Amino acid sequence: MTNDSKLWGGRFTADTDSFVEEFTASVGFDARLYAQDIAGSIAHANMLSQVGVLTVAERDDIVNALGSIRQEIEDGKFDWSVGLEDVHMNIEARLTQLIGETGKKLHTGRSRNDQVATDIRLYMCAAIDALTAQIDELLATLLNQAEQHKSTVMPGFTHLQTAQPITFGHHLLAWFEMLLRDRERLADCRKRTNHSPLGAAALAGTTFPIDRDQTARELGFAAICENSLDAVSDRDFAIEFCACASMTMLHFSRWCEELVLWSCQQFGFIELSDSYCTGSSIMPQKKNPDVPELIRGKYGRVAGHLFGLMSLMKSQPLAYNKDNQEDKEPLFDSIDTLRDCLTAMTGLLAEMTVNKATMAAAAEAGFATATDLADYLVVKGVAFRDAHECVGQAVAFAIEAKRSLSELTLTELQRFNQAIGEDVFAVLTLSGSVNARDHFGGTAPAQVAAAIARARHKLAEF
């Protein structure tokens, strides 16, 4: 394409080179901000109407127009040339084709820099709006399990030893607790994000008088971006989605971590549905965890996302710079991947099998209540330390007999300790255990049912 047909070309006297105008382009992949480019257009041209910019007759023409346009995008029909460089430039060549001289009068009083940060807010603000939404369906799902499995007892870890008995269902909420976190985050980025650009123009402002409060209100954007220096050059909105999305996918990796183990023959705790796994090419028994192990590696995909926006923009000088045609990649590429992650986990938590059986046999098998048997040394009047060191020489004892502690006898547990009474096996159960542990946040049925319904009411209130 000559420069005599390119917007920007009265100051060029040379083409563009072959290569650099496709280097420099950016359709092929802003081109998905079109609905938010024409929206933003008929809210200026609206704006300049109503300050006598344009007439009610060349308004009315534009609008017009860029609702045709609109819809041959929606049809497939549009014509995307690379040689006009982006959406903004494509969609008003087509504008001039089709009213002439009046679709050149849209762009007075605003720049590409205020009409693209302009979109990205736009777009991202709709993004999250629709991944809010799949959160609070994931969300859900993971009561749903909760309340199934409220009772369903499983060995508690750290350092991926057996450490006390526990609920699944506790385990789920705290699962919970992490992404209603992420949520917060992402509503509280939407924010910040809501702030409208529009009317900064390349960087200090336009002599026309416009109103930026109309095209903001008009756009549904609930404030303005005060400093027209700050509001061409700001991407401070997307690195902060970014770093939400980065988090959220941290948690979905942990999640994922265990899935994988907790459906190896090795654990055996749960089954993933055949609709979320593969095969091998050459193994015929295998069922692959593929899709956990997927969300796992995408993690990584969505953290160096964040760390590029961070790097594209740590050595930029104000204002707007080329650069920044850089930041739509990556941050299209996290919303797609986040908003994808949030659909496969949904459907893995919804159509998993919990093998009750296995869990408390794995919980029982580790030595789970130990901690149990201590405090019920410390309620006979034990100290603490003292009732450490004796469960400590009891587990040993029992390891060596390849047994557990509550099959060992009342009189081989007081060879430990003379304050163990007939009430200790009590103490030994699972169910006792978990019970046991009746409080705020604990992991006693009781309490697991209490912050379901607690959380239910979190949900109905969004």
Contents of the next structure:
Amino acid sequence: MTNDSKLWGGRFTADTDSFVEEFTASVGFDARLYAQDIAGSIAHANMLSQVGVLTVAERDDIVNALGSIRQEIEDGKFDWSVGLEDVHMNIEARLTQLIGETGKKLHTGRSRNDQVATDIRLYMCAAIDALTAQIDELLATLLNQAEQHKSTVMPGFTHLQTAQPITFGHHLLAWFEMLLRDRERLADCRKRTNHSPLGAAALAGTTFPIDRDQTARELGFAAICENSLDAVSDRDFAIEFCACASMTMLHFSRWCEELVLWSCQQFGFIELSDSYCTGSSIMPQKKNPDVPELIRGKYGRVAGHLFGLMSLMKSQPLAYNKDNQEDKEPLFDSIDTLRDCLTAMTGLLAEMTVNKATMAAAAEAGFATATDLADYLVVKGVAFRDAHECVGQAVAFAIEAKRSLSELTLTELQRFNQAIGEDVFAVLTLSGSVNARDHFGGTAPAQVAAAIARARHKLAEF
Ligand code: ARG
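I have the form predicted on its own already, so could you send the form predicted together with arginine?
Everything in the complex follows now, all chains and molecules, and the chain you saw is the first one.
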């Protein structure tokens, strides 16, 4: 494209090198901001006419033509040009093509610097709203599964060694808590994103009598960026979003690791739906948990974007620098990745089935009630450290005898401590063990039921 047809061609004598044209263009990835760009332009035109910079007729021409351009884009009829660099200049050039001289007045009192910052902030607020709706669906899915499994017993782990029996519902509610905090983090990030940079112009504001309140209000922003230099230059809100997204992906990587483990033959705790697994091209027996593996892997990509954006921002002098054009791909990819992972996670969890008997047998096999035996001895007057010691000896004996603690006879158990009586067998059962942890935040089915009720109440209030 020759510089005559560029919107900034005036001071140039030679045309842009064609490689440089491609190199500096962002339209390949910022075209997705078209709806926000048009909304921002309409708000700007409305405001300019309100303050007397545009006539009402000029404003109407601009606003109507921007509406048709949006339609062209949505119908796939818009001719995007790399020579016009970015979404902003593509749309503005088309505007002038459609309505002539009046189109050239739209950019009065504005710069692409405040324009792009406005577009991204608007785009992010909408993206956060959509992601939050998906999070709510996943939270509800977790509650439904937790409801189904409030009394399903499984081994709880520390160091991935069987620790104490827990209910599967309780485990799912741990995931629920993580995701609930992720939701709060996103809502908080949205508050700081929801400020209007429009009117900051290139960096110093403008000589025209603009009304920043009006544009902010029309665009639905809750506040206005206070400082024009900051408004056009900082992308901390995008970095913050990527931090939020990374945290959710980090949580998902943990859940997915568990889904992969639990669905393998050695654990056999759950079965993932066929529709969420794939086979092997060589081993006919394989059913691979590709979806959780991929989600686990995609954490790396989102966390990478967070570091990419922080590195992009680091050491940039005020105000806008072209470096910031590089903010979009990592941001958009983080949004898209999180969106897809939320969809996948919800489907995976809604459709997984649980092998209760295998879970219970695993809890039974791992001496998971050893702590209960120690606690029992404490109630009988033994100091906890002494109780710990003699239960350790009982476990060693049971391992040798290839039996569980509840399979030892009373006489055998009494060899380790005389305080043990017939009532010990009630505490050695899995259900006795989980039912005993009956306090706020504990694993007892009654507590899980109460936690689900509290959680449902929170969800209903969103
Ligand atoms: N495409 C640019 C970006 O994404 C828009 C702002 C360009 N501003 C400028 N002064 N060159 O950052």
